[in-house]
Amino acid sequence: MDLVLVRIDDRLLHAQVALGWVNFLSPDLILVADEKTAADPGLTQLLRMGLTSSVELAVADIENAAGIVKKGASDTRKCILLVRSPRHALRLLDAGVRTESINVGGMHFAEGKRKLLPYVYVGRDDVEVLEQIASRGVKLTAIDVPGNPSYDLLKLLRKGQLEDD
């Protein structure tokens, strides 16, 4: 399975994934990792109707998720993989998913979270955990559509140390 994009964005598959990743990638699968999606098949049925019938939908929980992709490691489709958070992101790491980038595409504000870029709002547990997931290797990149400018998560959190509260 070739994972032509792996990416953090706490909304999942919305317009701009389903419209503009989808046409830009043209994937065969998409896999949403997440356990409450994986958990309400109403909300599975929702995500599944943005798509096109040419494009598959696979929604499980982190650990099946990873499993899912491991045995397809000779498949030849190309996947869109979706995350909610870097947590999601590391723990698919820990699980043995294998990628050489991840795309950072929405982390929106809540409170206690910075502004790095309007669709990029971190707290420190998210610096951490993006950290860790830069230190295995795994480039770093924010992106919110195809065709917008692309910029390195690691030199924008560096950039904008988060002060204490």
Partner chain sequence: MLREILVLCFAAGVCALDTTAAWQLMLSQPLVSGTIAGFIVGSPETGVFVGVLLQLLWSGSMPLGSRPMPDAPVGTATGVWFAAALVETGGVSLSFSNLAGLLVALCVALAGRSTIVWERELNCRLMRRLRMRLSSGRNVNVELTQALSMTMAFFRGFLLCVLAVGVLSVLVPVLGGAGGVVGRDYKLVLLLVQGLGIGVLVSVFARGVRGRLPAFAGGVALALLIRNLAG
Second form
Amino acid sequence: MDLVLVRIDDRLLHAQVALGWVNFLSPDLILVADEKTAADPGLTQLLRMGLTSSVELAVADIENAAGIVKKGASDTRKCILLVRSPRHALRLLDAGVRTESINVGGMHFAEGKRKLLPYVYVGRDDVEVLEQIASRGVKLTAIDVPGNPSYDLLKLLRKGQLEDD
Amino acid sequence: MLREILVLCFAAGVCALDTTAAWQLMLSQPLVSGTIAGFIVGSPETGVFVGVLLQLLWSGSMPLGSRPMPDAPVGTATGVWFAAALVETGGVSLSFSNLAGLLVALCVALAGRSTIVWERELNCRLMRRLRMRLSSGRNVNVELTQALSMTMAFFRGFLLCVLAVGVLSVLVPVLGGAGGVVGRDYKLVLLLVQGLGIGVLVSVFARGVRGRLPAFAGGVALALLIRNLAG
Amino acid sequence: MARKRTERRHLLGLIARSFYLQTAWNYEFLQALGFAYVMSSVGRRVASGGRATREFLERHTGLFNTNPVLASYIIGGTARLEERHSRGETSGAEIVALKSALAVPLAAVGDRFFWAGLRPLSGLLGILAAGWLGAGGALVLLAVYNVFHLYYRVKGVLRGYALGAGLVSEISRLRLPRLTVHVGWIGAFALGVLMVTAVHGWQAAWKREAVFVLPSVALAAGFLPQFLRTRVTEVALALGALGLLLTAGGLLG
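Form predicted on its own done, so how does the form predicted in complex with the partner chain look?
To see the whole picture, the full complex is given below, headed by that same chain.
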């Protein structure tokens, strides 16, 4: 399985992915690694409606999603893997998923978070987890839809910290 | 003259509202705002011509992600006004005025994009203030905040149009009296831009989807058949 | 009878307000203010000041984003749930859950149909119509788009209100994904017609060579890399300005 995009997005499979990234990468499979979605078959059915028929959709909790990725390691299908938060992404890495880079495409505002980009707001714990992910040699890139400028997230984090001090 | 420009800018403001803030009836689509602008400046055919070209170019743009789309309605209205004003000077070729109007529309639309970012920043402040008042237990007025934001969105489009027309009106007599160069035939450039625009539609409707080619070929065949039958 | 009439009035008000869902759109809260505005007419009826109103507003000023047309389903459904909530039949958390569960799938379905399909199609049909109707082309564009747009705005609010939380299964039966496929076919077909019409037009207005030039430019442009495709305004500006200068300098045309 060729992980063409691993993305952190709190809205998971919305139009930026279903239109923007799918048209750009033409994947064979979209894998949503999320407990909450996996527990709701009705929601899974709704999510499938937003995709063209040429893309397969799989929804699983983190551990099973990691299993799917590892089991399909030898096939050549192009896969987009979606998780809700940096913490979920870290759990995927812990479960043995290997990837060179992770795309941060949507971490929205909540009370007490600070803004890095219009679509990336981080809290203290987010920063910690993101640093951990980066320390495993995974490159963190912030970009919402293909064609827009992309940013090195670690650089943004460090720059933001300097301004805070 | 002044009244005509005020009506034009008012229409640009209304069409700009339609993009995001309200209705989404597609008044903001260049073919529609271009045609409206054409009627206002007394030259519907200019409005349709410039509107069609811009409609083609922007038919692949979608409101996805953090970068706003170019300000199509205000750009189109300004471009149509500029093209019609050049025609009125009598000193330019039709293809030059159309091309100049098109370029003006593209420039104003790009300039308008950054004003959309400011507008959204102000909206964000309105919302933050409302939530702060709400969480501290004070009264909030959602309707008033909404009306404020609508007013802001309208005046962004209106004032941008006023500003663009004001600045560009200096250029009209200069170009109109330039003679020679502006009287040339610029049709090939217009053709290339239209080709680019049709290309956008190719990427929307024909590219990458299996089985779309027969539908496209069917359209070509039918159009050719009708052409031949008609003459 | 009288109750039916007031209910109809409320629903009409809700439909009218649904057109303002995106007012004050911003990056931090997206459609939150718009949703609160749409709902505030419901709020006046179901939350009678003080704590109830504050909680009502808190439920509806949180981050929210979906396709503005299909949002009407959520608007109708939320209005129904808010009425039930005022009678103590459901919890505030359930209302928020419905909103967030439906927002994402409706955004994907709606954006694909309305933004990526119907909008370019109505533009294309409008352009074709402008070829022989002139200014009437704009009316064709408006008609094609708004038949679907207004239908789903109105239907969404009505069905959402009728079904409340039961709305999820109704949405999974929406015909829009299949319609999206048809829109693609019609678009490709109309594009073929447009190509021939445009070539003929340029052959009459310019030279016979248009039959080669226009399709090759269109084909090349159709396969531009993503980076340039999302910057078509800048590309068109550069192409137009360069062409203008070359023609003015006597090197082109």
